[in-house]
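The data below hold one chain only, encoded as structure tokens and taken in the form predicted on its own.
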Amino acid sequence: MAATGVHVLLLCPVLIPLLGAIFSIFGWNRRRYQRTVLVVGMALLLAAAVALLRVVSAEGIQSVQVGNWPAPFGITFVADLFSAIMVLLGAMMGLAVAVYSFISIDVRRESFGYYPLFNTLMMGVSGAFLTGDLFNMYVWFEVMLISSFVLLALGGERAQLEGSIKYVTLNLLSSAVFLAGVGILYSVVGSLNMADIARLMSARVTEGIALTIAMMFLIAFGIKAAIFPMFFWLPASYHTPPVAVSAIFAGLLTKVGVYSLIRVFTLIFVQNPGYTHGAIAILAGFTMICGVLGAAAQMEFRRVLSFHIISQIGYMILGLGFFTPLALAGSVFYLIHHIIVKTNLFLVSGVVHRLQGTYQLKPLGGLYKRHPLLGLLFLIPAMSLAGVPPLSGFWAKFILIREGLELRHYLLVAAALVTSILTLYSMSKIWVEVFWKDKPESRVFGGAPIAHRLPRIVWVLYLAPIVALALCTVIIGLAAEPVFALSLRAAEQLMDPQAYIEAILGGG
């Protein structure tokens, strides 16, 4: 592909949702127009992401300097296999949730700017995955924070506002620590470009200062990724907005934090991996256990799923803590698996709420008899989350546990296995309470009127994205080898960042 075409392709994941947000604002009071703009924009974003991954896979790491300012002085966008994979996953979830939004977002929220905000959120996510310098990563984080905060509070319900305050407070703290870390790093290195910083770190930064800055970035990105002990904002907020918002948050927002951790701790902060990455591995173990214990104690559908986001984040950063090519491949594989599965589970929870009027598990029941397809569509991502073979979650966990045994990290392996067992317990609890048992007669818990039958078009719009994501889970499980091969190639690029540095800085 010609250089100009690659450059345009690199910018498309940011430009497409930006244009979608602008066009949506122009049609502020036209719901059908805004819906069309959103779904067409997400389809174009998906097409651009597929093309970008193909180019990066075939031709290697690609970069573009915006405004033709040479690196490291200008604004750099760069795509290696890891970032291209993440952009593709973001586009897939964006399209799935866009379709789901048509029948799950009420008119009031649509009139308050749901569609422009959704596009802006996707722009921030894509920008964070593709940026090549730390300050612009901070900028994209703020774009995400502003749009996600408004989406979380959109509607003004009491629970939403309470969850939004907790969400924005902790994320603002994270942003402050992040910006302070960027400032200190710039003061000692003299650059914001990540490839240039990686080149200069060993020459200009002493080990003590590098370790201090690394801990600041670990705190900043750890809050955004919801790792132990900085996770409590997530289960307090993710269950409060409409389910479409919960789903896109669950699928993507914490994964931007995980992506950032993997990026900086494989490219910049690699001087003392015994300390930094050892600390990350320990935090991964605590994150898994604390998250899954929280999920086991909950009796509300989305709260269970929210705590499971935390526990599964532990698996993703466990590979970074082990810091070997195979372990990082496990982290990348786990990200692919989890983004799809977790988004899908939240979408299923929304259908259950539409049918029976509550997210509380106790007053639910009997759905498998009336809607067996919905029960099957829940079981696929639920069993994948628990690591049941041959679904995608089994292979992701198998890679990480095998590498943990090779490295003799037996306590962390035990934590991962216990977490998997308790995840199976939590998913089985939802299955029994929602689908298998008979529905209780009492309506003590209240809720909206039960809708045993939904119009055909509503069922289609609800189930189309759920079926598509469930098929992805099954396909990844049954055809794990090519996905693993792609993950391993991405991990090898991360472990040997010289190609990343040369793609941005050239031979200089």
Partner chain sequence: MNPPPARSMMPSLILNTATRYLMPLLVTFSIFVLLRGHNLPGGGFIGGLIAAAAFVLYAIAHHVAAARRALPLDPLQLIALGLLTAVSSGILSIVAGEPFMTGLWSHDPWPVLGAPGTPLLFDIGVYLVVLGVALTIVFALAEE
Contents of the next structure:
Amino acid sequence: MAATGVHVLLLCPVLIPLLGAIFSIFGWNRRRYQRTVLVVGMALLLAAAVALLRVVSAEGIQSVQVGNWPAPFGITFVADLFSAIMVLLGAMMGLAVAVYSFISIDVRRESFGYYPLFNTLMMGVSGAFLTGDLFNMYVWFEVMLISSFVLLALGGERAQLEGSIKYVTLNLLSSAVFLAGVGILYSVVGSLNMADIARLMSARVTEGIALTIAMMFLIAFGIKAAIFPMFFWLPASYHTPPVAVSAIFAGLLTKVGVYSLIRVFTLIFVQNPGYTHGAIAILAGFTMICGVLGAAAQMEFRRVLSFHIISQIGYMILGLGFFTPLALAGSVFYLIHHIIVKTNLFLVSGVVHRLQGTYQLKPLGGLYKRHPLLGLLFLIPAMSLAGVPPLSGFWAKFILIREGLELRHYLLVAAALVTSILTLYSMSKIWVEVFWKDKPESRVFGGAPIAHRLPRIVWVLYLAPIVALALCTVIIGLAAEPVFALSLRAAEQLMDPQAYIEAILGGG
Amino acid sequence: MTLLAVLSPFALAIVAPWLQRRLDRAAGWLLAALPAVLFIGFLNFALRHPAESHVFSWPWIPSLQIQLSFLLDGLSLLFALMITGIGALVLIYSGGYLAGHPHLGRFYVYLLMFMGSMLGVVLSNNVLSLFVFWELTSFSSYLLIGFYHDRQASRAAALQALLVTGAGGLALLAGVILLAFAGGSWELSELLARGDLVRGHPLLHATLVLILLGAFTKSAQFPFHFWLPAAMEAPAPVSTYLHSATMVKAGVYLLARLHPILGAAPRWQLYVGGCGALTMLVGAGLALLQVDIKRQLAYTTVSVLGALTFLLGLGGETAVTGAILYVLVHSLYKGALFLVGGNVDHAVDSRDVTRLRGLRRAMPITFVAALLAGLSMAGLPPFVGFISKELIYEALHAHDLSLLLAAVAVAANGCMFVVALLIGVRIFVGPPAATPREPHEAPPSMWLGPLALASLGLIFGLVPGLIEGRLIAPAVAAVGQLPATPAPHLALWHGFTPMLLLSAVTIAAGLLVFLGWDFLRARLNRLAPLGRLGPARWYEWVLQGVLGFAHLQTRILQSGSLPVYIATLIVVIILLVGGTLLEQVQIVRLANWNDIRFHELCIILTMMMAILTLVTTNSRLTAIAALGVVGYCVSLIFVLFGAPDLAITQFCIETLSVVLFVLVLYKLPRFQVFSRWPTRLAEAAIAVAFGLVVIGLMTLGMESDLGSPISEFYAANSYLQAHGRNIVNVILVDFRGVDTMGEITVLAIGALGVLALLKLRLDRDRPGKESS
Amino acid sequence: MNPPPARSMMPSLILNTATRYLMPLLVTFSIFVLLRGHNLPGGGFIGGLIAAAAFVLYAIAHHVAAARRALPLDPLQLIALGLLTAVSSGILSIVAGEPFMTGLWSHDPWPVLGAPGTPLLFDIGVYLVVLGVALTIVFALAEE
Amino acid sequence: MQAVLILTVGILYAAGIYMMMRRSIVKLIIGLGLLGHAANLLIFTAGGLRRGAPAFIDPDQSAAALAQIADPIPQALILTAIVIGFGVQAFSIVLIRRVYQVNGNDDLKHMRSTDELGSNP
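Go ahead and give the structure of the form predicted together with its partner chain, now that the form predicted on its own is out.
Expanding to the full complex; the earlier chain stays at the top.
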């Protein structure tokens, strides 16, 4: 019976949000009920994710065959450490942003499907992390994508619609490439199960063909992960929806792309790392630099943050490009750090917007005098993002730089360091403009409503998720050992595809 | 105990605002108790274990070989004593200086955070934890410089310091990692024993340069010195504590610490000595041009930091001893003078040396402190400043380039002499001048610090034995890796030596300049425009250049034009996929041309016609109809090749799509041709190239027509186990049912989306909670 | 959410009368297609589309409001019900101690259906979702 | 036939991409529709073509006959992809209508506001 428990656990991250979405649609227009469904669902999801990570950590890779059809014939759900970590992070962000939504999403959006969409988004994200089947991953990607399309456009404001057009088009292109890649891969390997494909690659596919298909997946997932030069959709759209939506997007969506890249480029496409992973490392370098320069040029809170997502994705991909256990551990650690920190920064930007009615840096100001706690809560994730020790971002950066130096990729290390200092620059730019500087006379920039006093309950709901995530950042920074050890184990698991294959297909 | 010592300031920082609110004026005194206790602890340790080194270690991140390990030896103890001792006085001073300031609580937080970080830097035995604390000092310095954050100048100075030291810090990080690789350990105590290994490493030069960049930026060496004078925007206690007595000496500390490892590296002397000498001269010269007390002091600090670096670059026991003694001496007198400057500023609201006169009547105690500190700075006997200066001259004397070096040193010391007299004497004597505010003596909390520090300068000068054996010698031993032999005898009187002569020359020249200072300054100020070419401008240029470039590249990359984005993506696909295809795959051929039937050809031709119409037509309806035709042709192909379910689905969906298109789009405008023909041609070329890549890709699968074992499994089990004859349907609802689950979810969300888009229009309705 | 007074899109007496009889026929046919899908071309998806076509025709002939009234449930609720049906068919297996979505089959054949199993339940869910989705979209557009 | 279909897919892709770059949002969506068809045909063709022989099982069919049926997996994949594509397409069509309503314009050149940079800081 214990095995059955794990089987259920593996599906929970998909089923819980799905049920949540169903019950939300049943209760269409009943906001309070939908909120309850969401927050209970996210709490259950978090509990399931914690349980899953514990099981996987203690007993190794877990898998279940949906429909009880043996692998590779049925669809496999599988959790190795990496998947379990990602699911856990997804659940954490889900819960945090869910609570934050209650006071930040306006009533109209709430009654036009925000909660069911939030649920299906989480479902797609969790599904993508847990599936062991390539086509099934495509399906989860689509679930996630269409949820994000609707969430992005929900409200129908002009900027939202314009952003959506670009976001939708470019992501559909990525899906088209993904789908074509799956089709071609199936035609040469004859399987869709990732473990099975990994097993069959060397026997059935010549290296040249494998590399060509690898490039298709690099592009398909690269667009989702927003790596250079395929990131255009991200800065064009992330600053347009309500901030809770931006926050959950920033935390999770590109990271699904990164997850998938890491998954297929450690499991399936490992024929010639010098070629594929070399290309990834070079793209990573450009991604870091272009992203951070983009951020340096921006003067709007969320746009700065959006461009920083790109530059940070560069770091994560860099670890994959280096392709050593330690570097991959760096990537995993970076993912953990980044998801928490970036979501949190967006959440803070929302509070700032609520207080002063704008995201433009110029008309903002004076918040450190009035709200020192908010200042502190910005500084923690911001400095962590910039890699100031001993916060979480420093260790993530350190591991990658250390590995880069060990492997003698000096140019890439230089790029990482330059990115780091520019990140510091733009984080302190926000700090200076929003918190340190006095608020300029409002008539210069047009009067925006300023609400310095918010009801206590609003403050509590705003700050609870922010404080929780900031605490995570600090704790991961000060007590990095357990998190890093976990990342290292996850990375070692990733570097050993044979174990993954055996866990799913059995010893044969 | 060391761990406790390093962490306790951080812990205290957390409760400091609360204490400040509860105790108000007394808070500074209470907070100072912690560093005072630590000071006594360190002193006790230093007296009990002179010239021994102890390592205490706690695990932190074992998987990365990073520990919280601390090294207590002469060098770290000397710095720790300065940090805690001066720290206690500065905390007390701050309580008076910033009394009534609404953010005093935060100030204590930053200051205590800095204290802990700085202790961490000097005590760390693990090079990485040293780096962690190093960065923390930069960060707390950022917050402290920007303490008056409603002033634009403060914010700019804070950012400048952060960027300059931050950039250096990153170089240092790389350097430290390389150092650890070369030496095979992250622990300083082990690295110190493996100097040969490091010096033999092929990357030695890079390691050296990177580490020096870190040290030079932190210790404000030319050409990175400019951030330090700008940092004088900070309140006086900060200038005292961080920007003269402790933090800026972190770079010097690092040089001293690594001296046993890198001191014998080939270019150490050139880089460290050269840079130090240049900084010494530049700082001293610029100090003469200033009229603001704090800026004068800041530039002389730069000069001293240069001198310290210079001495460490020179190497040799005398030079090292000179450097170590000078670190202590400078902290004493410069700390005192900065606090004096703070008192003056606090009292009369002016820091202009040319306007201040005769303050001694109103501020007698401050005057005494200023005089004592000033004389020590001027290098006059019987102050310890004199001993230290003599020692420096002695170190130069032994060197090949002694004449040149002596000239540099004398020039720099002459300038120091001038500044010392300006601040220590001139503003206090003579008839009182008009000041913005009536001068008055500072409260005890504010004269205790300067007086204590300045008096120590006199006491140590009179009784050098107090520090010689217990503090200086062990530190020198740690730097020189020498056995803890007694250091060269520190004394005021060495007899008639060349050093004495140099001292006399220095004093004479200094006096001359002091008397003619106003005249000289007026002349020299004509050269001020040259300053616009100085390193501070380089910083501006670099920053503006980077920002300009950032703007440019963002405008180009993120142009906002979706067609350009699409084109870029397609080109990337062509390059990456097509490139790999051409490079890696040999055979690409299309087989089975002959095997085509007439009705199939008809379908294909219809499709081609439809596509052609689609691409060229100017009518929306025609285009939509043509798209429908393409869809129906596809569905016919499905019929012909054994996929009836697909065909029916495709047919239904196509019909539905056409209906949707017509319903939704009939209100939209006619097609227009937006782009000109060269653009169209280029885009057509891209599209065709993409089509070719796809064709190439599809030939990959043609090579091997293998039966899929999975299909066979489905065929074998579809009826027997899944009870269905229609394999496709069984796959959909059973074998791969989860796909279908996702699929219907997508449909459901699509419907929600349509509903929301059509019915929810916030732009039309009243703004909600969050419409921008 | 109240639909605006929608007039029929295409007032025609013939269509009006025809649809009255056509609709039950089409709906029955759609259910037939749904049920036979496991063995022959058809299934929940195609069935759902046919049923949707029936209601759309009805809406064209009469009013959207009338078509809404003819539905037992709001289209949105249909979607939710469909999804719930599909998921429950999978969760039943979990309750039975098997992995999610393991087919459970009744051993006694029912009239018309043959031996029913959870995959059929799943297909019914698909049918409902497709019906709900198509109607949600069409009604929303028609009411605009 | 396979070669012909491969060429067809190539042409479909090229035409789709060309339409997407036309700056008109209506053409954009039509291009996406073409890409959808192209991707489905790609999978269909790459999965191997067999004339007639749909994937149905007769309980008393011989093994040889079984081997002759078309590969059902690509079909199932395409079916899923078609339906997903429809869901996305329906949303996109309505989206561009709303974009047009709000912008009063079909030209993508006028939809750059979300990418615009402020003045040089």
